[in-house]
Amino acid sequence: MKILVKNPYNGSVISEVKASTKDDVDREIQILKKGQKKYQGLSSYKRFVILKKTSDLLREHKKKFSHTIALESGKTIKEARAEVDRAVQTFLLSAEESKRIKGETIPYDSVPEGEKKSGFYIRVPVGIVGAITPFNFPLNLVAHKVGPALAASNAVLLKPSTKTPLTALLLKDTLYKAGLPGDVLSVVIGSGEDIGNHIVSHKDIRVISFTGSLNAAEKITKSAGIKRILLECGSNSACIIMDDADIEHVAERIVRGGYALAGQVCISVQRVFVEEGIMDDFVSALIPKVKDLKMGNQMEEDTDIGPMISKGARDRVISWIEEAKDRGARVLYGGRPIDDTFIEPTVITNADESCKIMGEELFGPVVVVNKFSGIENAINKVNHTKYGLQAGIFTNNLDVALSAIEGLEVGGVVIGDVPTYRADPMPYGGMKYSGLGREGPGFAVEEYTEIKAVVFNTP
C-alpha cells in the first residue's frame, strides 16, 4: 500500500511512500534491539561526532530540507528555512549533551545502616524510544526526539505524520551519512490506527515520546502499558497585554505569534486578553497589520501565510468561528474560507468562554481578543482552560510580571513577548492536559535515561 504525499496548496502529489505494516514494525524493532546493544558501547565522543556531523550536514543542505518542508507541510519557504536553522541547533545541542551524561556520588554513610558503604549512580539508556511526531514541524520536532535519544545511546523507532514523511526520511539518510549505524534508527510510516497503537503498546518500546492532539494522547496513555510516556498535547495559548505596554510593538508580535504557519503551532497565540483601557487602541493597531499579511503559494518569497494542512482542518476552523458568532462573538476581520485550504487571517472579539474557540486548541489563523480589568482577572481568564503549555504577558511592571509567573498554570511564562517563543535549549512542556515531561536536549536526555545505583561495601 502506498501513501500519497500532497502539497496542501494545490493538492498535487509530491511523492508516494510505502505504508508500513505491523509486521514491518515488529521486524524493525528486532533490528533496533540488536543495534542498540552495540550502539550503547559507542563512546560519548563518537556519539558527539555523529550528531555534530548531522548538524553540519543540515546546514550544508538547508535548501533541500527547506524545500521539502515547505512543499509537504504548507509552511512558507521563509518559515521552512527558519525551521532548518533551529534543527541545526537542536542537533548541535544534542551532540553537546552526549558528553554530559553523568551521575554523582551518594552519601550512603549519612544513614546508620550506611556505614562502611560508598557509591554513586550512573545514567544508562532506556532502550528503544518510540517517537511519534506531527506535521507542523516535520524536521525540528523530529530532531527534538531523535537527537537527545541518540545522544543518550538509545535506538529510535520514528513514526512521522503521514502528511509529512519526506522530511523524516531525508533526515534519516542524513544521520546515516553522518555515521550513525543503520540498525539504530528506523522510520515507519502509517496512521495511528494502522501502526501507531501497535508501536505504543509494544513491550520492547521503553519510552513513547509523542507530540500531537490531546485525543490521541489520551489513547496512548490507555494502551501504552508499563513504559515511560512523554506527551506534548497542544494548547490554546494566551497572551496578557497590560496598559503600560507598547501597543504597536505588541501588535506586531501578536501577528507574528498568531498567524505563523497559518496558526498551526502548539503555542500559537490563540487568546489575547487586553486591559480594558487600551482595548480600542490595541485593536486599531492590530487590524491593519493583519490586513497586510499576504496569503498564497508557500513557495513564493513574499508569502506570509500558506495553506492549512487540509480542507478538513480548514472546515473545522470555519465551523468554530461560526459557533463563536452564534454565541455573540464579533468578527473584526477575516473569517472567510478561500479555496480549499485557506482561511483569511481572522480577528474575533467578545468571544464567550463556552466557545470551542476559547476552550479547545484551534490550530488555525484566528486570534481572539477579549478585554479584562486587573491582573488577577486576567490570570483567571488565562487559566480557564484544561490546557497549560505556555503564556505570554506584556508589562513593564515587575510586580505584575511576578504575579503572572506565580499565578499562570502553564509550563512556560514569557515576559515581554508572545507565548509562541521557544528556544530549543529550554525545558519545553506543559501542565494540566498540555502534557507530561519536558523537551529540550538537556532535559530530554534525562527522560531517555534511567538511573542505576552502585554500592561498594567496604569490609
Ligand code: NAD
Given for the second form:
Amino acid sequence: MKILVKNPYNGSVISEVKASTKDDVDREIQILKKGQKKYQGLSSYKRFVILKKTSDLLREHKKKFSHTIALESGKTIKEARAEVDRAVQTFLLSAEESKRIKGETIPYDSVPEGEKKSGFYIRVPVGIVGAITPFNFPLNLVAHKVGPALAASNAVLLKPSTKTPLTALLLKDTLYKAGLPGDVLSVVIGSGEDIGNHIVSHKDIRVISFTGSLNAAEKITKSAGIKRILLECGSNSACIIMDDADIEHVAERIVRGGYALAGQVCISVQRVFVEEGIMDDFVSALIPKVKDLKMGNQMEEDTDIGPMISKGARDRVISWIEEAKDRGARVLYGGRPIDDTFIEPTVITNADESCKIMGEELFGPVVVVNKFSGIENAINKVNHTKYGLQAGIFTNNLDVALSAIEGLEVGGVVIGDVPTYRADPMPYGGMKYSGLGREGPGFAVEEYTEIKAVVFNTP
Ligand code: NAD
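What about the form predicted in complex with this ligand, after the form predicted alone?
All chains and molecules follow, beginning with the one already shown.
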C-alpha cells in the first residue's frame, strides 16, 4: 500500500511512500536489536563524530531540507529554514552529550551494612527507542529524539506523522551518510492507530518517546505495558501582560507567538490575559500587526501565514470560534475560513472559560485576549486548564515575576517573552496533561539510559 504525501496549500501530491505493515515493524525491530548490540561497542568519540557530521550535513543541505519541510507541513519557507537551523544545533548538542554520559561513585559504606563495600553507577542504553512524532516540526522534533537516543548508544525505530514522512526519510539518509553504522535507525510509515500502536505495545521497545496530541497520548499510556513512556503533548499556552509592559513590543511578540505555523505550535500563544487598565491600548496595538500578516502559499518568500495542515483541522477551529461566539465572545479581527485550508488570523475577546477555545488546545491562528485584575487572578486564570506546558509573562516587577514562577503550573515560565520561546538545550516538557519527561539533549539522554549500580565487596 502507498501513502500519498500532499501539499496542504493545494492538495497536490508531492510524493508517495510505501506504507509499513506490522510484519515490517517486527522485522525492523529484530534487525535493530542486533544493530544496537554492535553500536553499543562504538566509543563515545565515534558517536560524537557521527552526530557532529550529521549537524554539518544538515547545514550544508539546508535548502533541500527546508524545501521539503515547507512543502509537506505547510509552514512557510522562512519558518522551515529556521527549523533546519535549530536541528543543526540539536544534533550538535546531541553530539556533545555523547561525551558526557557519566556515572558517579556511591558511598556504600554510609550505612552500617555497607562496611567494606565500594562501587559506582553507570548509565547504559535502554536498547531500542520507539520515537513517534507529529507533523508540525518534521525535522527538529525528530532530531530531539533521534539525536539524544543515538548519543546514548540506542537504536531507534522512528514513526513520523504520515503527513510529513519525507523529512524523516531524508534525515535517515543523512545520518547514514554521516557514518551511522547500519541497522541502528529504521523509519516506518503508517497510521498511529495501527503501526504506532504496534510499536507502543511491542515488548522489545524499552522507551516510547512520543510527541503529539493528548488524545493519542492517552491511548499510548493504555497500551504501552511495562516500558518507560515520555510524552510531549499539547497545550493552550497563556501569556500574562501586566500594566508596566511595553505595549508595542508585547503586541509584536504576541503576533510572533500566536500566528507562527498558522498557530499549529504546541506552545503557540492561545490565551492572553491583559491587566484591565491597558486592555484597550493593547488591542489597538495588536490588531494592525495582525492585519499586516500576509497569508498565502507557504513557498513564497513574503508569506507570513501558510495553510493549516488539513481541511478537517481548519473546520474544527472554525467550529470552535463559532461556539465561542454563541457563548458571548466577540471577534475583534478575522474569524473566517478561506479556501480549503486557511483561516484568517483571528483575535477574539471576552471568551468565557467554558469555551473550547479557552479550555482545549486550539492549534490554529487564533489568539484570545481577555482582561484580568491582579496577578493572583491572572495566575488562577492561566492555571484553569488541564494543560501545563509553558507560560509567558511581561512585567518589569520582580515580585510579580517571582509570584508567576511560583504559582504557574507549567513546565516552563518565560519572563519578558511569549510562552512560545524554546531554546533547544533547555529542559522542555509539560506538567499536568501536557506531558511526562523532558526533552533537550542533556535531559533526554537521561531518559534514554538505565542506571546500572556496581558494588565491590572487598573483605
Ligand atoms: P497526533 O497526536 O495526531 O500524531 C502524532 C503522532 O502520533 C503521529 O505520528 C501519529 O501517527 C501518532 N499516533 C496517533 N495515534 C497514535 C496511537 N494511538 N498510538 C501510537 N501513535 C499514535 O498529533 P499531530 O496532529 O501530528 O500533531 C499535533 C499535536 O502535537 C498537537 O497536540 C501539539 O500540541 C503536539 N505537539 C507537542 C509538542 C511538544 O513538544 N509538547 C511539539 C509539537 C507538537
